[in-house]
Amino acid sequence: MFRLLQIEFIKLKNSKGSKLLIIIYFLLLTSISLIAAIKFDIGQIKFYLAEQGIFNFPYIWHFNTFMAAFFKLFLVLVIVSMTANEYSNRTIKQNLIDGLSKKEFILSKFYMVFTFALISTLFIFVISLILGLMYSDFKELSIIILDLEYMVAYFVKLLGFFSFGLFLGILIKRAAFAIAAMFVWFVMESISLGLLKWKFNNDPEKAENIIQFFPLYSMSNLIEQPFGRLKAVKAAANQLKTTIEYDYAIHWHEIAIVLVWTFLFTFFSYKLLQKRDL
């Protein structure tokens, strides 16, 4: 394992552009921090963001991940653009020749792929923790420790997400298209999702039990949006007499269906390769 991660680590040493994505990444994960200093004075309205509850323990780990996760697409855009150099640089073809086994080669991205999840997911802890120590009405460790299964979603969402990618990048060889058939894909998705509420108008449950099988779909509805769990959004709804009903909860069963896509994934990866002439 360690032998095929140098590997990888050597690639990305000599490759520019990846280093600049994963810093402007890591940059934007540490940005995050910079939301406790948003302010608004309008007239009598005083509003500071740090004071909604968003940096209170336990509900940080859930605002953290799903505000970091919009960052991933810098990571999948070196883990797309090192797959598709393999073959435009015939790395890959010099692997091979060195003794490098298919099965290893696919075997060292999907390490590379582990490594940039569990890095992002160990950042965004840190971040989390400081932010919460610094920031949060409630320190005991009893609250601290709640929620963090929100960690675990963050990380299977990235992995799945990272294979998806790889994945791309084996298929289609080339960078730009790979990730331009990401984003059509995520357009089919949303579609499909809309056909189906519209064909079971009556029942939208059953279109959200169907779409959730789908893989982008399954990765965001992982951590779903946390704002209705905002001081300031609970308040509103109590003076419009209303109530937000929401599932924040993580559930097993969707983790389930994103690690059996990056399986999938990392499989038809390797089966894509066995087959090609190199």
Given for the second form:
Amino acid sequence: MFRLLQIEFIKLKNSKGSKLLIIIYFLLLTSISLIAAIKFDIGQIKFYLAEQGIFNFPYIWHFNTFMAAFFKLFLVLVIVSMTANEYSNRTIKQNLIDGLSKKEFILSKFYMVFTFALISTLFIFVISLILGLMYSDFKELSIIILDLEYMVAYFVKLLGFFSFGLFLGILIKRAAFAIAAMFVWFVMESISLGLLKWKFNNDPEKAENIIQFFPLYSMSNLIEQPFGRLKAVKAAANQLKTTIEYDYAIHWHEIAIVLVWTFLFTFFSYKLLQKRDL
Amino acid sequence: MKTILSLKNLNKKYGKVHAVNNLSFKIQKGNVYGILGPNGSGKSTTLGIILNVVNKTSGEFSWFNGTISTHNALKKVGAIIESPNFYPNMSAYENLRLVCKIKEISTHKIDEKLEIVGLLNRKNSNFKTFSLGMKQRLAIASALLNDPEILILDEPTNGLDPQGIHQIREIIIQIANNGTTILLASHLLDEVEKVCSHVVIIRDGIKLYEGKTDEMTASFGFIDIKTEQNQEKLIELLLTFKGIKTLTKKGDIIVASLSNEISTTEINKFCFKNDIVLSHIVKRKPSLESQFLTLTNHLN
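Beyond the form predicted alone, can we have the form predicted in complex with the partner chain?
Up next: the whole complex, starting with the chain shown before.
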């Protein structure tokens, strides 16, 4: 495994475009902390975002993972282009001739995907922890460790999405077309979602039961938007209530769905490569 | 003798096209093999199959008597396919380092191999800045990194200028002289003739001949004869000579095709005795080209 990671690392290190995208990605992740600096000071109205409770533990885990997930597009670009370029430069052929097996090739790509997801998760964990320790109203360990499952959800979400990118890179072989295909997939999934919701208009739960299995939806479903919850947190804080509404919780079956998709994307990448003549 | 590679009834079909048809042959250690065939005869497909990039339709092949899996066997092989494929934005050195990681060998031989192909001074240049000849030489360096048990070359001089072709051939001959087993696919006959001890000829995916290069034909060669005197008389005379199969006129030269081992001295003596003085007499071995054309046209 270490050897395969090393191989990927050599490839990555020498790709200027990928390095640039990765740097932008981490700068953007760091920029979440800049939200803390948002201040409006217009006459009588004073608004200081950091004091609105968004950096309160445990809410910060939810808020930051949700915001950070938008930037995953930068890393998926790296994954798709690194994979598709192996085809356009025909280096995949050379890799196999040099003695890498097809399985090892896909595994090395998957390890890269895994590492990207893991580093992103650790990065956002550290940033959230620092921001939380600076701005949170509650800094007791028992509260900090609440809701840490958002970190797991964030990791799984990235893992699934990046595997999707890997699959499209292998399937389409051309980076630009693979990205386009990702967009088309997103549009088609959205249309199907709309149609299903419309069809089961009187029974939204039934629609939800079906659409929760769609790949992109299942990934976005992992971490719900946190804004509705912000008021609840504030209210809870203000009234010193300890119970918080849990509509926004991570459901383990949702994580399982995304993990199954991750497996399928990686598995079918392998099957595709195995079947193809290069 | 150690068998490095054996193919048994190998088949590859692309839809209706039967690219490799029931191909069997063996590669023994220490020999230099040429796979000859016209363009599109299935040479590259065959190499693709044994190199793990093309899936066979049926049949078998095994490396090193089937003792290890194909991808592990390939770590002991050096192979170059038509065009050199490397990472364009990586330097020559980094590209070779990657190959070392894949082959699970140490990187300490990189400089040595770059030296062999004359690229040591360009080791830190990006691959995309290389000329085609340099790319091909880098590919050879890459194939030599593991001191391979067998070097496989597919049309290594394709698209190169005469100087590039010469450089590559020199390198190949040098490697062959070191005792490395080589498998060279080519449609350039003189290339094969100069380098290979054994030859496999295929056409339309079918094997036409397998054996030593110099045993390829039963012919005893040709003798070119010329006289300043009466040519008709010479022909008449030669027809009576035992061991001459046919005579053909090529301008003022008469080409005698032999059915026996005959020396030029014998012919010269014979003609002189019969009052004909020869002005030119040369014995030729049949060229690989003529044998190749005979073989490949035979089935037409």
